[in-house]
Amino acid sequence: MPDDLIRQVPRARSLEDGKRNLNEAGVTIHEDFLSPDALTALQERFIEQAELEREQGVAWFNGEPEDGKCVEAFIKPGSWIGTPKGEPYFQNISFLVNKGRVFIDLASSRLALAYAGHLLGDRFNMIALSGIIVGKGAPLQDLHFDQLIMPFVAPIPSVMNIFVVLSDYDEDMGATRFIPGTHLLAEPAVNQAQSGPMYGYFPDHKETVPAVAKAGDAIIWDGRVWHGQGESTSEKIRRSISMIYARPFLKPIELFAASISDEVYPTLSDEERALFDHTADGGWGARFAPRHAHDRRCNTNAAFPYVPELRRGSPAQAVRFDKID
């Protein structure tokens, strides 16, 4: 590995210097991104979501499960969505637009917003939006950067994740690991790093430095760069919320389209909508038809009509958009 890499994570107060890192480092510590308010207000949403999730057999977690009460999840081996036996050491709160207003008005925040159209440029949209819950035992991850999807070493961010701190974040309580400046690494040092020691779990820490933050904070960092999960040895428990911002092209972690409740769907604007992946791409795709005749779901700059199998003497009857109730 290159002998210049950036040997702590920087921070920022101001946009402006956050932006500065990221081109320089590839991840910035953006502190106080929270008000103290909306910081109340996300931890409150927060731990009452996942409380509830785990008291009623619906918690996606790492850990020991109650007999009888779990199913395997296909999302990875060990991963169980139930009721986890104690306090399990990794929980996900999934899909958190359909799980109160606060997460919809931090995605759609004008300083979230303004860090991915620095990395993204002005087309974008998110691609998950969820809450990580990390406790003691939880061991190190996979040192990865988070391009890997892609079948190529891109030469620009394609994708983009903003941490946002709702507890401290100490070292010993599993801070996010990085390697700073590792997102201009060219081709063959990206290929060299994939098959060597860099891969896989950490042989040490000499290379990584952590992400030290208080509640309130936002970790960010462009896709390229390399990191991983730290282990957790402290009895302190950790929680974030996770915004994932991508180019269009690339493939949703969390469908919005399919998956935003019907409840919330009216709530939202023209732009949480677009937010939320709702814009037809040009001639590439995300356009989608209403699933029935009185369905006003659609995409921010189309509307198209509602349009069943249509026979002679069939009652089936198309709709169109502006006449759909």
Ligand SMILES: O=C(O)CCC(=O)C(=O)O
The other form holds:
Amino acid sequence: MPDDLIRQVPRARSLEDGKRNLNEAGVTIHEDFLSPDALTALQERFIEQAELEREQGVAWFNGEPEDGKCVEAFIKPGSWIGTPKGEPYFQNISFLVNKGRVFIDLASSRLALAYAGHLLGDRFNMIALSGIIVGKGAPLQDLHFDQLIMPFVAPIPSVMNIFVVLSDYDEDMGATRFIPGTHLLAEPAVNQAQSGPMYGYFPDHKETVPAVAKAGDAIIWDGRVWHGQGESTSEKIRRSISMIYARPFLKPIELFAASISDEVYPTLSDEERALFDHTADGGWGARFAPRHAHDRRCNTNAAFPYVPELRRGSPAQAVRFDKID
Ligand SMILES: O=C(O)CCC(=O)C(=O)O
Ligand SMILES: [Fe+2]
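Right, and the form predicted together with this ligand of this protein, after the form predicted on its own?
Next comes the full complex, this chain leading.
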């Protein structure tokens, strides 16, 4: 590990400073990313949604269950869907796109898109919009980099995260820990990560620094920088919103075209649908077809007709797009 790595997460109050920090360190804290009004609205919606998901037995959490089902396919091993006993040490509030206009406005806010564009260029879309709650007992997460799906050392970021902080974010609350500067480390160091528990997860712990922040700040990072959630030993609850954006060739974490609810779908503008992965990029990726004859969902730049299995003598009929109501 070179000695000249930056020993703290750099801070910014302007987009220009934040971009410079991202270039140099691969991570920045943008102070007061949210206005006081936006912070209050997001906190209220977030806390109510998280509580009701626990009460109604549909929370995704780690910790002791009251009841529920243990699920395998989630990135945190040993996750449950159900009701936790007391406060779980981890809760993920997935698919926030369906859970309040405030979250859509945040994901499409000018500052968020400016940071995403800085790291990803002109063509990117959102691949996950979720809430993360960390409480006492949460263990240190294995050190990793988010671009772990790409099995080579990349000269550019293809994924980036804007972590909007809604609570205090002290070191003992499990503040995310980073090794600033590692986005630029090449082959030998990154190859080490291949021998970890999962590609992109490092087999050993290294010296990291916490991104200590306060409610309303955002922690923004390049998908190549090494990091992981810290251990929580605090009674205080850490809350944040993770907004992950990627270049259009990456498989999404949350499949928006299949997941946006029928209530929310008609409220989205074309720009918002494009952000939520509805653009058939370059005529190539993410084309989708209507699921039934009256389905109005379509790409922002393509509209396919409804075409079932057509057989002579069968009542099944294709519906041209202009006839779909
Ligand atoms: O929750 C955290 O502090 C970090 C989570 C993380 O590493 C991620 O979402 O990629
Ligand atoms: Fe991560």
